[in-house]
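There is one chain below, alone, in structure tokens, taken in the form predicted on its own.
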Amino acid sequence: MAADAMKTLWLLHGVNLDMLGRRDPAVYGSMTLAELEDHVARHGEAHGFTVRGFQTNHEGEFVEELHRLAEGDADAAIVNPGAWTHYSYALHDALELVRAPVAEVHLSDVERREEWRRRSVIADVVDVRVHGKGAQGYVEALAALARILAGGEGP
């Protein structure tokens, strides 16, 4: 695919995922962040995007970060907020203003955690929700946003 016919896809980490290799890998797998995101990025360019990361630990951080992708700064997105997943309202409400399609993912099974793992408040303002696949849960995602760019359906 030509370059200038490339989409950004924006990878946005949440709490403690600068910590990837670092937490229990049977959990999160032994990647780190860094190669995490190497691998998306080259998943990426098989289905036509460039692959952005951010990262962060502090929540308003994350907020503003979607607020940019709400002004139009991506095609696509995927977030993976850690544990704010479960509880920020913000979030959430950030997440309505994103026009492009997002997908939530995350590495572990998180219907299989602790019962406060299991409820996601930003569910519903997503496209896309997958979990428990670890770092090919990003490629099905990638590929899912990739079909609903495309005009088809999502998952």
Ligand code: DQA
The other form holds:
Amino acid sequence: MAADAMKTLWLLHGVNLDMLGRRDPAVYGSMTLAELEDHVARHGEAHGFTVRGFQTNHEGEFVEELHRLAEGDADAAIVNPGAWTHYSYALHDALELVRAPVAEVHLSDVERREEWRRRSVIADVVDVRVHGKGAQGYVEALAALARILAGGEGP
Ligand code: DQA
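If the structure you just shared is the form predicted on its own, then what does the corresponding form predicted in complex with the ligand look like?
Next comes the full complex, and the chain you just saw is listed first.
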């Protein structure tokens, strides 16, 4: 695909996800965050996305990054906010401002772990949700976002 036809996809990781590779590999896999970002970038290209990565352990910084996306700095986004997913209404409200399609992805199967992980407070403000599929889940999210941007039915 011609470079000028590429769309920008932001890949946002939240709290503790910088520790991938050291967190329990049985739950989160063995890739480091840098390896995961590379994996998503490589697959993203096939879907016409230039992938840009961001990670922070500070909720306010994550919110500010979403504000930047809300100002039109992305064609699509994948977010894995880590534990914030389960209680951060601040992220919910910031995501409400983002007009580009957004996918919520979790490496682990949040539905089959502790009760408190079953709840996502951002579920109603994202377009695509994938969990429990490890790094492959991000690839599924890319495909779903590409379909949405192409005017297809999405997930
Ligand atoms: C996670 C699931 C969350 O419950 C957890 O707090 C994380 C990672 C995942 O990718 O499986 O930090 O978002």
